[in-house]
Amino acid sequence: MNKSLKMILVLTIITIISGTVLSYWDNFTKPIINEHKSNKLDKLILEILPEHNSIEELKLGEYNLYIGKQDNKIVGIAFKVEGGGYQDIISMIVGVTPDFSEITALKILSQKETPGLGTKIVEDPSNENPAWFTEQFKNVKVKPEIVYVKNSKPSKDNEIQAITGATISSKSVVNILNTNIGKVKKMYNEK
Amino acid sequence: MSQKKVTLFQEFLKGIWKENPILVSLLGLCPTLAVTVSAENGLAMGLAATFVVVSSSVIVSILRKIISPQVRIASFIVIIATFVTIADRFLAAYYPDISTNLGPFIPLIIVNCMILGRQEAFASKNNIGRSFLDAFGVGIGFTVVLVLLGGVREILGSGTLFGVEVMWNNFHPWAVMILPPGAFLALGLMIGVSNWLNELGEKK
């Protein structure tokens, strides 16, 4: 057989075989592993709200906003928010006052930071409460912006502690939220 | 080749010690540095890329017929990308913690200089059989290692151990052991020691 024609056709059968490997791998895995994003989203959004007795979803654009109800009283507000990291989209859920002037809650939903540094936003193994980072957001006020500080305690009310060696994720976790938020609350109050 | 010397139990036990992949080659170093920040993550690391190169290596060595020289590098990848991503897909849907804590390093293993070294320099010349036990064995040494690392880089900086505490209760973890320059120092540690056993096994 011609040399380069079985070039041709060995490399072709091979990528074919391994397209159709990967494809039926794909539709086996994928519902599991949707499963868990959904699962994941809705274990959040409970935990993130504060305490409430009915949950309203509304459409705002892009957004998916949980109204959280108390005695049909707006005790809280959901979304999630995307926005690029270090190296790929970090996804997080954040809860809000009903007037969006202070955040309840921060929760990561995904993330591809560096494992070991960027990762710290997740969980920070070297640190007493490995959730730090995320919950220093509580009652941090989202005007006129969040602000990061790196290596002292906030004093502020709208800042932040940076994570050591993992600022440009700190910074990214910041940005997101002041961004989205801001879009989130002009949506919603023209509604 | 002086392949009929080397006995089959050899083949496999050479990538454990004497040709281990990271602390003789020093190959596959990214994903070593990068994700042993525990024992944990060693381990998934080490048996993912066992999976691929074990499974890369029977598939090029039933191949290796057939593939012409002038694309085996092609081919050798698009095999070994095959494996990484079922890998991936596997760890996403039934360790999704584990797939988090690794990142990008799974599907990094595609260009793992290690595994593609072992279908050029191994599996692409030698039967089924052998190119099983040498891949095998590579992997197993790869394992080991990322274990070992990420032991001693948890136990040092932060205290665990697979997640238990092991160190007495006012032991401050050492922070820097689970940042980039505890990677170095505790890989080029490890090395020196398996530098120094050799030199102590040559003696005798």
The other form holds:
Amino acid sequence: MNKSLKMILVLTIITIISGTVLSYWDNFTKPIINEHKSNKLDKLILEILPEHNSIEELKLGEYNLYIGKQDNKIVGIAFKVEGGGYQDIISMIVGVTPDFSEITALKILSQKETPGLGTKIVEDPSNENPAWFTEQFKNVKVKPEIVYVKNSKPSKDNEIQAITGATISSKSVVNILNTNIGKVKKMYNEK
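Next up, can you give the form predicted on its own of this protein, since the form predicted in complex with the partner chain came first?
This part shows the chain on its own.
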């Protein structure tokens, strides 16, 4: 057997073994990862919804709505939304009032924005309050639509301040919310 054939045979065997090990490892870790994501989502839903004593889950198309109730009265609705950011998909969970008129809370679930700039949508270490970006959405009106302002404080109840140097990421969050809240409200009202 010549040297080239031996090398091809050895590399083929190594590739088969490596692929088998990686496949097994993926099958082993996938349920653990999914359980962790589910627990994280459950925890965030509890944080997003106003004070409640029960949660009702409702499936509307591609959305899972988590309806918080206090003594059988709806106090808030939470759901996961996602859309394109600067580099990849931004995934968030948003809480709204029962009439979908304002946001009660917002948390970023996952993002792959530019480190040090776009990642400030989750945490801004240069600010006194690292979570200032998502916290500013609390009590923001969604009608006529949420808008962002650059280099100034919001002056209207439907405005948020964009992150300096990460306007595209800020704009993406606003666009994702405007698009999805409107769609969910329409589906919810038709149901």
